[in-house]
Each structure stands twice: as C-alpha cells, then as structure tokens.
Amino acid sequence: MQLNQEITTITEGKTKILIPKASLENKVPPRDVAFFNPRAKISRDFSIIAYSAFLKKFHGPKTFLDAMSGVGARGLRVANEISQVEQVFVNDLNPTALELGRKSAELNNLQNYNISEDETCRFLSSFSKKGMRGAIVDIDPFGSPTLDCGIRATVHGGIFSVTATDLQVLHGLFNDACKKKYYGTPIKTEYADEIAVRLILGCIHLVAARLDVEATPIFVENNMHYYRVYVRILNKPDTRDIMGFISHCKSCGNRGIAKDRKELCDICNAKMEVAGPLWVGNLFEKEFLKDMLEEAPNLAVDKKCGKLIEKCILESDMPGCYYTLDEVAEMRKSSPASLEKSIMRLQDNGFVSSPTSFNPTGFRTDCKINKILELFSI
C-alpha cells in the first residue's frame, strides 16, 4: 500500500480500525489521505447504541448501508460489534480509504463487511428498489447531506441517519445558503444548537414528504463540530402538520416554538426574531431511548453515552428552546446557580422542567423567561 509507512492501527470500542497517522497528529486532517475523524468516536458510540437497540427489534433483511465511509471506522465497529446485523456495505471514492477498510475487516476477521467504490447517490441508487433496501442507511459527509437518495434507499420501519458538519451555515452567519441548503433559516441564540437540528429535521420531512415516506426522529446529538439525527422512515404519505417556527425575543430572552411565527413579544413588545420553517415536533422517542439505555451496558461505548441517554429521556416530552444557566445568570447580573437547584425551584412552583442533552448547563421548561427571572432571584 503507498501509504503503508505512515499507517497505525488503533482501537476504538472492540474494533481494531487501521488509519493514517496524519489524521491523528493533525488539528484538521489533510485531505490526500484517507480520511478518519477521531473527534467523532463518541459519536460512532452513540450510532453502535442505537443501531444495535434498533435490530434486536427490527423484522427484516439487517442490512447496513455507509455512503461515505472514509476509512470504514463506523461500519468496521458495526460489523464487528453488532450481533445481529448480517450484511455491511461501504462506500467511498477515495480507493486509499476503502483499501484501508478492507485490510481492517480481515484484522477482525469479518466476513460481512463489503466495499463500493462510487459516487454516493450512485451508492445508494443501487439500494433503492424493493428488497433491495437498507434497515440502516447512514450518511456522513463535510457539509450538508444527500437526503433524497438516502430516504430512497432506506427500508420501511428503517433507520436513515445523517451528519451535518456545516455549523457556519446552520447558526446564522449565511442565511442564503441555510434557506437554500434547508428551506430555512436560523437566528443567533444560546439554544443555536437546537435550532440547528430542527433545521435539518424539517429539511429531512420536507424531502421525505415530496416522495411520499414520513421522517421521524427518534434520537438527535450534537457535538462541537457536527450534529446527528436518527429519523424512523415509513412508507407512507405524511399528512401531519409539523413544520413551523421559533420565536425569539433578543430583548428580554422570551421564547417560543409554535406552528405560526410571533411577531410581538407577549412579554415586553418588541419585534421578535424568527427561526424557520422548521421541524416543531418531539425531536426523541422516548421508548427508544429506553431501548438504548438498556443496551448501551452490553457494548464497548464511553460512559458518558448513558448519562446523555438519560438526559434525552427526561427532556423527551419538554418544550422547544432551553435555556442556559450562564444566560439566566447574565440577566440577572449575579453568578450561575446550580442546575438541580434551579430545576426544583421550577418543578416546585408547579412547573415541569429537566436538564437538556443540548447543554451541560442548559434545562427545558414551560415557565416563562420573566417568570424564571422571578422564581431565580428568591
């Protein structure tokens, strides 16, 4: 292999993945070699957690389907990880890469794992008749995602999960290239975070829904530099009304997540900022999430997948856009309080709250931001 002097093999959950050295010791890996992204290890735990709740309740061919699979490090791990999946199909167009899967899956001894050289809506077309579909189809790319192919080529009841890495655009700074690339835009706010993932949910619905499949989330993540959603696919059209816009208040922080846009804050009058059009449903599933807290155990993942996983449960049935503790805090001119105190002030006075997946400072509630402001300063 060309590469071979600059290659190493390292561990990641049970699976031995080989990988160029570069992506290691460089901040940002250079792009004429094989790409690997060791930032996303916890990110591949969390798909190894879900993928295998998924199949031990999925009836069907388990067929896994990675449409830009760099080096292979996510199917490796699921091939090998995996009981129940049967068959792992990889595609790249950078023959470097999949060389260096395919010398990875004879390391661990797979039998299961299959490479594909192509272009990735050609990938996924090949999947795209009937019974011929994926149970798993995942697409992890720079940037934004092919969504209609990978609907296409995903199984009824199947899981389709995708990756955007274009934070830049999905936080506010090109609108144009957001309301082009997601038939929406953002607004800058401290839950940016969640408006993002709403963003791609409802560009995700929109698709699904023009080829008559309905999308729905059953988990979403988010990290520094990436965010994920895992959408149950259903062939069937969808009639729901989901699709709406949040509305912010840069004035005094009040917000909202409804159908029709808000122009007027109810709190203090002035123009609100609008985010959308956008996903405004649940962005979980509660019984799977339970689903994968209870495997997370029984597989090699980072501890802190379960914490997060029980942090999605409680938020699972709570109102859109959180808040931040350093936010309420800022308002009130005083220090952040601690975040279990503050959820059982708001419990305690009748109100339903709990942390968020979204932010390790941040909690969901019904309570109002002058309310909040109130109940904090007793």
Ligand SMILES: C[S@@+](CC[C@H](N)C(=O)[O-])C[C@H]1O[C@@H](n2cnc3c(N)ncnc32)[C@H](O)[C@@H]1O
Given for the second form:
Amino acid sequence: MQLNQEITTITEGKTKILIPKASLENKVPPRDVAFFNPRAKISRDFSIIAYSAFLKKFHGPKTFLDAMSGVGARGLRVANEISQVEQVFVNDLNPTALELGRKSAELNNLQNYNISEDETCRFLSSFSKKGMRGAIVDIDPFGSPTLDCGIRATVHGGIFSVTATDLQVLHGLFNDACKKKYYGTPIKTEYADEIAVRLILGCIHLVAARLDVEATPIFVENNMHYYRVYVRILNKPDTRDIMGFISHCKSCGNRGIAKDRKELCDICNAKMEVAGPLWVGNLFEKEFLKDMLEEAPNLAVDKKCGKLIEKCILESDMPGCYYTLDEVAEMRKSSPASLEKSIMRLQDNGFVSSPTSFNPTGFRTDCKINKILELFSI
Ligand SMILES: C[S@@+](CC[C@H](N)C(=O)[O-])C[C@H]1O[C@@H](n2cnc3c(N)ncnc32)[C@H](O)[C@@H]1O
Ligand SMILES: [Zn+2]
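What would the structure be for the form predicted together with this ligand, given that what you showed me was the form predicted alone?
Starting with the chain above, the whole complex follows.
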C-alpha cells in the first residue's frame, strides 16, 4: 500500500497512530480506506486505565486480543503505553487498516504487535484453546457485538471488554431487533443509558452461562456514540440468577429494578412499563474501580477519566435506575436544583444518594419519587 497525502499521523496518549486524514475532517469518520474515530479517544483512555490496573494484579501470560482493531488505535496504545503487557494480537478484515497499524507499530518501535487479517470469530477461535487464551479480549464493532467467540477466547480470570454502538436498537426504536440481539427490550426513560448497559450485560451473562462461564461486570462507561462494558470472566458454571426487569410508571415517575416485573405502580396504581429481561446486579466492582483510580495519574489519559471513576466509586453500591434533576424539575414545574444540594437533602433525610457516571445531572437514591418531590419542595 502507498501511504500518501491522504494519511496523517496523530499522537493519542503517548502513541503515534497513522490514520486516514478524512477521519479528522468528516463528522462521521468514513470506513474507507480505514476506520478511525477520533472522538472515541476517551473510550480508549478508559481501556488503558482499566487494562493497566488489571494487568498489575494479573498472574499469567499478559496477552491482549483486539479482535476488531481498525487502524489499531487501541492495540497500539496497549502495546506502547502499558508496560506489563507482553503480546498484542490485532485483527481486522480490512488489510489497509492493518497496514496502517503495522506502519504505526514501526513508528513506535513496537516489537510485540502482531497482525492478523481474518473474520473476528475465526481470529478469536484460534485463541480459544486452553493455554492460548487472552488475558484481555476486546470486541469493538460497528453495531452490536458477537459474544460467544470473545468469551471463549478470554482466559479464566481475564477481562472481556465489549462495545455496542447500535444505540437506536438499545433505546427502543426497534424492539424486535433488540430482543433478537440482546434477548430483552428497553423502554424510553430518562435513564435509558442504564437500561441499555443492563441489556448488554444481560446478554453477555446469558451467553456466558450457556458456555459454563461466569461474566461479572467490573466497569461500564458510555458517551453519546457508544456503550462499553468490562466483565471479568471465570470458567465455572454460572448458577447465579441475576436477570430481572426494570418497571417504570410513566404517570408518576416511580421506578424499580427487581427479579420480578411489576405490573401496577405502588404509588399511583397506573400500569407500569417494563424493560428486560436484563442484568439487575452490580454494574461496578468497587475494588477494581479503586485500582483504576490509583492507576489513572500514571497514564497519558484525559483528566476527565479520574473524575468519572470517582463517580463510579460513589455509585457502585447505590440502587439502580437513577433520576435526573431535569425530570424532577419538570415534575415540580420549577427550575432544577443543584446536584450537590439535592444529594445532600436526600442524605440529610436518611436516604442513600450519590451522583452517577451516566449523566452529569443524574443522581441515585433509595428515596421514592413521591418523597423526592416532597423533599425538594421544602
Ligand atoms: C469500530 S471499528 C474498530 C475501531 C478500533 N477498535 C479503534 O479503537 O479505533 C470496527 C472494525 O471492525 C472491522 N470489522 C467489521 N466486521 C468484521 C469482521 N466480521 N471481522 C473482522 N473485522 C471486522 C472493520 O473493518 C472495522 O475496522
Ligand atoms: Zn405511578
């Protein structure tokens, strides 16, 4: 391949990456000649923090499998910026993307960057044998992820990280498609992002359980364009029953997450809308978040990451289904209060409450909506 004026070099984190110039110029990065999304830098920053924190405590071959690498941005950064990593294997169907990655690896003097041109599952299958599996496996597709082969290629005790970008499906525009891809359906609410993440985690849990694998969430994050979840993989029959439903009352804003669906609202008796089946367990592992927070300042990542991880720590033991200041203000027909004051008011009245990493004006609490409205009116 001739690398010509259509190609440019950027530095992300500490890593030089060759990318098509058009990916910086267009609002939606083109897939030709190769895909690179500069706006996904923050998601790669979080990967660097999570993988680095994980590898510091992991005993075993420290291999990273990047099954849909594009120009290699994530794989190159892992190889270059995480000193503990031993081998990086990147794979894509697009030979131009791989060639750009190969040249970038040269530019960064990387000796541990291995390239494969294959279909995702064929690539991952070559690592699914015991002794060959990756400590960290990543799947970063356009749309919804294929999960079985990624789970099989992750070592016992390893991390499987997955992106989903089919936001319309996860936000309730195509419920049949969502049921087919994620085994559950969403409802449209102010906390749609949490429902989407729980649908993805529910699907991973079910697929893994079929393979006698336990997949436990340790970190999740999202922004306007994607959802990303990180789960810890253990090869043992998953006997936990952590699937359930979110029931939401559109009349009064009452909501709840539980193993069983609720038909009628226990505040106003209206019929509730139901999302699921989905993951009703924890979204974060607090100890892992603390490791991430400790690791972040040592890495070339956006300062915003540390702030977000702090919020994740605060919300890690909080109830599901957050509220937003805007929805509460709309119900009260007044302007939104400050987040800090709202959380303090709830805590002063004996409720648990925290901000949430999902939404800058979101808060979690065990206080019911009728009581929230009462407390916020004082
Ligand atoms: C969203 S991009 C990956 C971006 C990359 N991980 C990053 O951080 O810059 C998805 C990539 O998957 C590749 N791809 C799509 N379907 C594939 C398949 N079935 N097998 C292998 N690669 C595939 C595309 O060529 C594209 O480069
Ligand atoms: Zn109600």
